[in-house]
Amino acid sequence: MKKILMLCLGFFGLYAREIAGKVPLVSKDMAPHSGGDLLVSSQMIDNILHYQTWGELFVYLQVHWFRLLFFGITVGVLVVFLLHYLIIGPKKFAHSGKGIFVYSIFKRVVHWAAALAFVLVIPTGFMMIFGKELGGGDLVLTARYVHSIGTVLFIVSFIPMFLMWLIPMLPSFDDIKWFLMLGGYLTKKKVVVPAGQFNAGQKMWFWVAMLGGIVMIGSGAMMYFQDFHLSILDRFGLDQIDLIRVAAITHNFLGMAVAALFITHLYMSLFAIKGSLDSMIDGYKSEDEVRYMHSSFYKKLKKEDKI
């Protein structure tokens, strides 16, 4: 344990120091600026070179913070939960029974499928951040046409993903709740949780995912493609270089919110609780589990006599 976190804080001592640099930026009057759309024309290295507002932003988060955020965030989430694991460790609920089925099989697929379009782009989008350190080449190359496949799964599911759990997941008061008390985590003992079908953390991940993934979708886009034409850029006096630096620097905060919420997700779902995971496999939940996690959503139950 002790190696692990002297580890980690060594890592994290390497890419503190870059935050100690000057950020080198290339005079603006280094290179004539021509306006213009296309990327792969006679225009691109004017382009380029003309750093605006931001252009110098990006560089200044390129070369200074965003490998120092995700690997922060990453890090401080991992060891959150590993302490969480060895002080409270997980909750333990009866498994004896039938149960209480919540999932059918289509909802089990699509989930799964959005479930491996995440493993599939978080790892790739961190392969890329740290491009630098893995030597570059083929290997981030191949991270690179793995996240865009992932992508394009995410796309799939997102659909059938958003409409058949859009209704459960708006607020309620019981989210309310349930921030106060931290959803019960914080105690050994089995504690009766005010949430619906889905808790307020299971909602906030699936927000950030939904809505973020849109916006991760588009900066993505106009990363890869690069070079496209957006009449409305004229309108508001950038060239297309400012509208891919701000896609990278929309795509790389969201990267981090969704990774941190991603591993929260792979936490409470695979150690928090003992079999939690089951549910989605067979589709059915401990009752035990559902009446103290749940209990709105049991209550509910009970009062429908679905159980």
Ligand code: HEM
Given for the second form:
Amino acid sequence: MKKILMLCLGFFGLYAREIAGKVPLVSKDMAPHSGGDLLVSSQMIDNILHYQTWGELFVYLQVHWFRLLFFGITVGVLVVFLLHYLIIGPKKFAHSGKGIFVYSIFKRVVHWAAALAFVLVIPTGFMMIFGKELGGGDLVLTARYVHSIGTVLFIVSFIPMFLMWLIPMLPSFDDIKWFLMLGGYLTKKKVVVPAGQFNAGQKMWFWVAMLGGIVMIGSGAMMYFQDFHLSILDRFGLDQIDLIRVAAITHNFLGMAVAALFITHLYMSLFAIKGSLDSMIDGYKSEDEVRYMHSSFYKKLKKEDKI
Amino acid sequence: MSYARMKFYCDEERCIECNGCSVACAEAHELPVGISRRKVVTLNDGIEGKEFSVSVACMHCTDAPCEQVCPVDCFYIREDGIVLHDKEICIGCGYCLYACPFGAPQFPKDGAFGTRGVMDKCTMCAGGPEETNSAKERELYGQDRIAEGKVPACAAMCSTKALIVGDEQEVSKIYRKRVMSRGKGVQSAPYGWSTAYGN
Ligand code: HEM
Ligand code: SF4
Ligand code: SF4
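Having gone through the form predicted on its own, I am curious about the other one (the form predicted together with ligand HEM); can you provide its structure?
Now the full complex is given, and it begins with the chain already shown.
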């Protein structure tokens, strides 16, 4: 109970501080803030940088929750997919004929650049979280460097991917219907699934990877640069070190979502739908697959006489 | 065998902001430019009667938060309470800095391609996990004065004896004597002690 309270306290900490009024404390370079009517007392220095709000919350989460949640979510997702594979099994579609051209070479290159970035970033992220088990040292230190290199690659692939898929990834009515039947993944039968070029699951991944990706880049950059100055912080009365603490907390929680959906994405494209990987290699998707899994898209193509 | 519990105490009534401690530390351990394991801060700057300075470094906390959050578990806490870490295991992630109430951990930019390297902080002049007084210990962590029975460089150099370090019982005794002879104010724990040592 006390812990839940602390958590809530943390999240509302910023707001609470607005109410409590601003207290000029020392910032990262140890120089005191200017202005304000309350003075720093010698007793308050151990509060350096509002330790009681964000510092303690960070310690609490890192000590008790982050590792446990990462472990639980990853194992949970893997178990669910293993069971899905064993009980329901993959979907197979006829791959005869030419197929439908869906991904231009540009789209494929952009996709694989982003894919490589994630392949670099996600496992190294896990390596740092479970650094204890790996013994730390050069191995995990290298993982930390590779994590940053992967981020650079992700930044590069981010804008083209966002622009090329923005329109087809916008929500539609099909998405609600898709969620109601969970994309037809809970039945062995081949059912007609309501979806346009992308289904609701794919859209979810797109938005988590893109919007979540920006936040991951931003929070990661704060931790990477560590010593930066944003004058806007003074306006919010937030100390730079507290911003990094918030960034570290955000990066961990959001990282769980990105990692979980990344594993999902791998499962769907490598295992759940046999042969779906081909579309990202040669650009062609089986007509049978599109007819069932992207029925609205199929009807649209039919109407336009494209197949 | 019983050990001392080593603690720092900086008397804000005595500190004259000469930065002697900070310089002594940097010299003793040959710290790279830009790294100050110990810093002197002045608060309420220019406000008459309210201005004071204190010298801050790692307090070597009880149940040190840095030790608790470290993802690679590279800290170890000596029997005498000194909090040290192993630079060959540290990955320079910065988590200890986020966990520290005193802003003690620092990160020299000596990693690959001039990026952030592994963590550096005050060792209370007790070196590190390498062999005592070996060249490697000195290179990575600085002097091991405690092993030689010497007072840490900062406190040894402090001209007003604002900064003192030693077994908690002795430090408390000096603190109480000072508070009494000044004959004012409520007696509270020395600066930083409640956060660092729990009361
Ligand atoms: C090794 C890793 C990856 C593999 C094997 C992989 C595979 C695939 C495949 C086969 C498709 C086409 C699905 C279809 O339309 O039938 C696809 C689409 C897509 N990929 Fe990846 N991908 C990987 C990594 C990534 C990463 C890291 C991102 C994030 C930036 C990403 C974002 C997307 C998006 C947004 C789509 C379109 C929606 C979807 O089909 O889910 N992929 N991927
Ligand atoms: S002062 Fe900071 S670095 Fe030193 S023991 Fe306490 S938490 Fe750790
Ligand atoms: S910077 Fe080093 S000592 Fe600090 S938490 Fe990270 S690995 Fe541990």
